[in-house]
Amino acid sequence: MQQKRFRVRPLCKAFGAELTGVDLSRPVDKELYAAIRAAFVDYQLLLFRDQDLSPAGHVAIGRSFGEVQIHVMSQYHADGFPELYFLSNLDEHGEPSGRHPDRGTLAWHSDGSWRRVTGQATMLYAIEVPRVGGETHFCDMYAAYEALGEDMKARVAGLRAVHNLDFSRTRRHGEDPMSEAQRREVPPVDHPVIRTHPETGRKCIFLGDHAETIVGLDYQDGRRLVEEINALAIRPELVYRHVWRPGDLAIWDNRCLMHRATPYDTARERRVMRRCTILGEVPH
């Protein structure tokens, strides 16, 4: 079915695929959606080039995958759609401001891991992109788990990590902290360090920059273990580095990938991105 509806080009050896022959500005019928959804589970990351995607169309595609997240950081909502998270370094005059909109995106993370019901898929759409930098890198957490030594696998089996948006926001973007109301809306939650993907049954590491410490350990011991596992998870051979073009739409599985953005010249270059995150389930 996939070959009839679109063509598949692998993005790297480990995971990821570019799907060509799909226009997501047009309605997606059930057959095409089923094929895209199957490819999403198989490849973990899907890329669609040259898309003309309106804000309403972006939200509609998100809703086809499931319940769309309304991000607690409401200052990032834009275009009249609270379902969308708008990342732009442009000022009120439409010129580069020199400010990065969210430096937390520069650290490896999984979108929405700070909620009890975590992020399933993220759909990131490129509107304007810098000439240099501003890439998005993705790392395979299935393979990262498989690469852990047996001693480390035994050490982390059954452990749970505390994920806390206030923690990651404060240390990465402390000049624009969360409000008290935002903190109350998303208190810290705990999730297994090693989760089982609900659709494939495969084990993967589930940590990233929102993970603060380990339940049951001294706080600093937990911090050190989180950082140790995060460092072990990111291996160059497991990373796909995406160079954006305007009109790119990337859809990835937060349950088995971590990702990060790369720096760019925020004072001279323009980067405008629109994101929609779809909720999944409570990790197990």
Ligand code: OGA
Contents of the next structure:
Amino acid sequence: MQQKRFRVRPLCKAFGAELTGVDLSRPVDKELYAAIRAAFVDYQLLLFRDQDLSPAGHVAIGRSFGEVQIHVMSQYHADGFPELYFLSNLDEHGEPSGRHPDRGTLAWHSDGSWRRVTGQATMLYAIEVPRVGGETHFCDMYAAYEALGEDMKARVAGLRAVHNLDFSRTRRHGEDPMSEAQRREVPPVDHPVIRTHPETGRKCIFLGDHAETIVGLDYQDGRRLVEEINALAIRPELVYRHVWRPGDLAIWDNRCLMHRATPYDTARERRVMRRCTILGEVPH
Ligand code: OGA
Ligand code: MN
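The structure above corresponds to the form predicted alone; please provide the structure of the form predicted in complex with ligand OGA.
Time for the whole complex; same chain goes first.
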């Protein structure tokens, strides 16, 4: 029988917790699942170390959180599972290629904000990690909202941003753009810049690198405002920097955190990560 309890070690002051004593390669019963789910909502980011997670097991844990995203960029699907997204710098011989698989991940973002139903949770599993760099940083969007001045809060209240994967992909990884069919599948959508978390009722900034402009503003004015709010959202004191070890599984809440990867030497180091994103709801 799966263990019923785990220990919680906070990762930083604001959010994040490592849960120890859980083996996710074994079945997760209802009681344990409920405890993990409650910790996820409370801590925003959960870390499980030393996990031996098969692709099928990864998908199964994803499904326990909800409907799993089938990513439109099907060239990243992993291990025969369209529910998994593979981030690897290795070439067909298994050697570092010198190419970053997705430079869009290097800018602060929220997974799947480019769909009407956005990403709820992401489960990112480390298979191979570089000696230096290739960290993932997380920033608390509840606290970022609270830290906005009253003037800024009033200015952004009611604004909606256009999120567009084609925009961010072209900007960050333009040498490998979306196909026409992929573009058609995910047309731009708009979401509130300040959303209310459906489970905690707390307000948070919901923007990031997939946000292109602001509804109702001139395009360039909207671009500038997106950049301005994105810059205000990221404050060093609200950031947790995760240094990966192989076997780490991080589960985070995309509704109230933004994240980014940091660069590494893609010609010399090896970095292989597997991701599963679970759909949530239409932001309000
Ligand atoms: C992602 C992502 C972070 C990382 O896959 O969406 O942001 O550290 N990855 O690779
Ligand atoms: Mn991401």
